[in-house]
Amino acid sequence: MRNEWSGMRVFGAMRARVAGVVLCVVVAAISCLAQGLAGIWVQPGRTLDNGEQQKWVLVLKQNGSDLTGTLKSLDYGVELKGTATGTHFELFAAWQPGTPYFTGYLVNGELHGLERGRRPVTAKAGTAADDIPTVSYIDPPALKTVPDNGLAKTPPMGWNSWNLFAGKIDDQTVRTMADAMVSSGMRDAGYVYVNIDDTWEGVRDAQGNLQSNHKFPDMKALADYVHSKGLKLGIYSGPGPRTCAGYPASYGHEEQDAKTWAAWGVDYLKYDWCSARNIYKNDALQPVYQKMGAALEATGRPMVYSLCEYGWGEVEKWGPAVGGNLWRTTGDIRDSWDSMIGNVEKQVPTAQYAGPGHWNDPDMLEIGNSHMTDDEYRTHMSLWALVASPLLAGNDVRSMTDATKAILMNKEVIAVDQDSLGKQASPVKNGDLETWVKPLADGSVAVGVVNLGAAAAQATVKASDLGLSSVKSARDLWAHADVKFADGAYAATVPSHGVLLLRVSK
C-alpha cells in the first residue's frame, strides 16, 4: 500500500518516554498496570481532499498478557495478536509472525509506539463512536465471461500521475499536461491516455453518486478538454470501500460508478486491490473483478479495463475472462535499477498470455524522474517494449530533457512495443548478459541484451540464437543506424545497466 507514514525520527522521542515508562513502573507500577491495554485507542490522521478525516484505531482485548485485537483505518485493517509485559507490548500480524507489527508502552494514558517499524503513533483512549465501522460483506457474483471490449489490440500508451504526483494532482496540472502530451510529440509518439490515479474522489451525495473532491470541480468539463487534444482521459478506483490513500472507492456501487465515468467521458479504468483484501481474499479476485468488468460493459462506452492486482491469484490465466485488458504482474514500481529489473523479470512466466487485447503489465515508466541514468533509463523502454508492456509515462512531460524526450519518443522502440503480434519477449542469461528474443509480425526479431554487471561487456548476436539461418538486415534501434552481422554474428561493448537493442530481419 502506497499510503504508509514515515517516521525512524520517533527514535529520539520515544527514549524518553521509555524513562517516562521506567518511572511510572518504580514508582507508580499498581496503578500503571491496573489501567491495562483493552479497550479503543485512537489517533487522529490527516484531512482528506475530500474533507474526510483520516484516523488510526486499535481495538484491543486483554486476558493476563495475552493481546487480540484489530488495528483500522479508512482504507486498511490487520489482525493483530501478541503479549503484554508491564505496560510494554508486541503485536504481531499472522502473515509476518516473526516481526512485530506494532510495538510500544502505555505512558500516562496514552498508547506511544511504532507501526511496522516505522510510523509513529501516540494514540488516547476513545469510545465505540471512535471505532470504524465494520463493512458489510456482499458475496461476489457467480462467474461468467465478460465479453471483450475489442480495445488495447496494442500495449496502451499515455501517462499517469502517480509515480511524480501521487496526491498532489489536480485539475489545472492534467490540463498542462495534456497540452505537453501534444507540444513535445508525445501524443503524435502514441501516447494518447492521460491518466488520473488516487486522491481525485469526493464523496457520495445522498443517492450513493460519487462526486469528484475540490481539486476536480468538473470532471465531464476536464474530460472534453482532454478530448480537444486528441487525447483519451484515465480514471482510478479499487473494488473495496476504500483506495490506497483513503478515498470512497467502489465497493457496493460499480455499476453505478461506471455510468458515472461513463457520463463524464472516461476512456480508461485502472481498479486498484487495495482495501477489498480487507473483505476478500484472494481466492475472489476473479468474480470481484468481473463485477466490475461487467458494469464497464453494460454502459456502452469503450472504456480500457486495467486490473491492479500485483499479480495475485495467476491474472494471467482470468484476466480476458473479466473484460480486463491489461493486468498488474508486480507490486509498484520505484525510481531504482534494483526494482526496475526486478519487476520486468515477474513477466517471465507471464508470457504465453500476452497478446492484443490483453497484456501482462510491470507497472507504469520511470523514465525522466532524475533517481536511475540515462544509460538505465535507456534499457527501462526496451525492456518494457521488448515484454510488449504498456507505456505509460510518469514524468513531468512539461519539462523533460532532450534525452527523455529522446527515450520516450524512440519510434523504433516504440514499433517493437506495438508491433502486432503481440509476443512478450523471453530472456536467456549468460553471466552478466541478459538477451531477450521478440519476434515480430513481419518476421523479424527485436533482440535486447542487457548488462546486469557493474562494468562494459562485450556483447555477441547470433543469429543462429535467433532462430534465424541468416540475416538479411540488422538495426540498433538506439543509434539509429543499420549494423552488419559477419559470420552469422554481431558484437558490440554494452555499457553497465545499459542495452543493445537490434531489430533484425532474416
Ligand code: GLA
Given for the second form:
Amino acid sequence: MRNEWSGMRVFGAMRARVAGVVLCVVVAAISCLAQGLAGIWVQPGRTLDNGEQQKWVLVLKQNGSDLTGTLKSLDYGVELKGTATGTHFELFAAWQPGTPYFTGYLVNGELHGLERGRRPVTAKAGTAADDIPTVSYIDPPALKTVPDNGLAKTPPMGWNSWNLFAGKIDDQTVRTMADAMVSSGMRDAGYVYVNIDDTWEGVRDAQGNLQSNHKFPDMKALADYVHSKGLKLGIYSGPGPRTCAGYPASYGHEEQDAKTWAAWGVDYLKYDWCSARNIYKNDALQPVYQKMGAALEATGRPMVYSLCEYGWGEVEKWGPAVGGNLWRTTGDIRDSWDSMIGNVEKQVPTAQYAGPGHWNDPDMLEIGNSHMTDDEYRTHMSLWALVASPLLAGNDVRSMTDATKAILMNKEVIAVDQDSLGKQASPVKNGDLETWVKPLADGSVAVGVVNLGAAAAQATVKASDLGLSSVKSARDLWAHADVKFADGAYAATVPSHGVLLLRVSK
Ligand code: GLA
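After the form predicted on its own, can we look at the form predicted in complex with ligand GLA?
Now the complete complex, all chains and molecules, led by this one.
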C-alpha cells in the first residue's frame, strides 16, 4: 500500500512535472505568438484615381501583453492601445475606451480582425517600406481677421457632385451637368455654382503644384466651359494632408493651391477637415481655416469659402473671421427622412449666427435622389429655405422628374431662402407638428408647418403666433395659390412627413 501510495505520489509528481513542462511550452508558444504581434502589418487597398495605392497599415509595439500602435491609411491615423492574450488581441482608441477599435487573432502569420466591429481586415507582415510616413507638424498661424470677401450675400445656390456621384465624377459628367443646369432652368432659378467634390485630385508635380487626375484632363478648360454657360465652378480640398477619400489635400501647400485654383478660374472652395484631425486638435480649427481664407484672399480672385468641419469647435462664432461664407453644422446628410430632419434640427443652436455673407450649412440637398417621397422632398426644400441654408442640389440634373423639377425650382420657395434679410427660422414643436417661422425683408413672414407623424394631421397657423396683428394676404407656396385667414387663422391638412408652407403679409 505504502509503495503503491508512494508510487502514486511519484506518478503524481511526474504528472505535475510533465504538466509543468507542457504549460511552459504552451506559455512559451503563446508568448512567442504574442511577441509576433509586434511589427508592421499591411493590407493593400484600392488604387486611387490618381494612381496611388490606398493601404491599411498597423504599426504595433509589444511589451508583455501590452500593445501600443498606430493604425494608418493615406487619409487617417489612429493611436491605439490594448492587450494581447495568446493569439488574440484587442486595441482601443483613446476616445472610445469601452469598445475595441480593432480586434482579432494572429492566424498563420497574418492578422485577421475587425476594424470598428464591422470592417474585416486581413493584414500581412510588412517592412518599413510599407509604412506611411509621418507628416511633420506645421504650427497654425496667429489669429487675425481675414477681410470679408463680399460674396454670398444670400445663401449660395448650385449643384455638387458628392451626394449622387461620390468618386464617380469626371470632366464629361460635369460638362453635361452644366449643360443640364441651363436647359432644365436650374441656372435661371438661381443655381449657379457647379461644384466638383472629392476625387478630382491628382498628385503634386516636382514643384509641389497639385494636378488634377486623369478624370479631369484640363481643369482650366473645364472652368472656361462652365463659365461659358453662365455658371461658376467650385472645387474641393482640405487642410489636412489628405481628403476624406484619401486624395492629396492642401496641408503645407495652402497658398500654392489657392493660386492654382485661381489660375484655373475656380469660384468656390469647399474645404474639408478630414485628415487634419490627425494633426490638429479642435482648438486649431480657427487658425487652420484662417490660413486658407487668407490664401484665397491673397489670390485676388473672389472665391466663396465653404468650411466643412461638421460644426466642430463652435465654427459659427469664428467662421466669418476666417473669411468663411458658409460652414457645415452637421455630419454628412443621407437620402433619408431621419437624416434630413436630424440635420435641419441641429441648426437651432446656431440660428442667430446666420446672416448675409455667412450661413449655417446643414449639408447639400438630396431632392431627386429617390429614397424619400415627394412630400418628404418638399419638406426638405421648405426647411432648407426656412433656415436660410445654401441650396446645393445633389441629384442628377440631367434626368429630373417633373416632380423633382417642381420642387427644386419652386421660385416662391427659393425666394424665402434667398430673402435679403438672411434670418434663420427655428422650430416650435406641438405634438407631431413642428412650426418654423422666418421673418422676411418686406415685413412678411414665411411659416412652415411640418408633420413629423405617420398620419395626416390638421395644421392651424394663427396670425398671433407669427407676431402679426392682422393678415393682409397669404399664399400657399406649394399650391401656388392665395389662401384666406379667417378669424386670424388658417387651417389645412398636412400629409405625413409633408409640409404646409405659407408666406403671410400683414
Ligand atoms: C466628407 C464631407 C462630404 C464629402 C466627402 C468627400 O465626408 O462631409 O460632404 O465632401 O467628405 O470625401
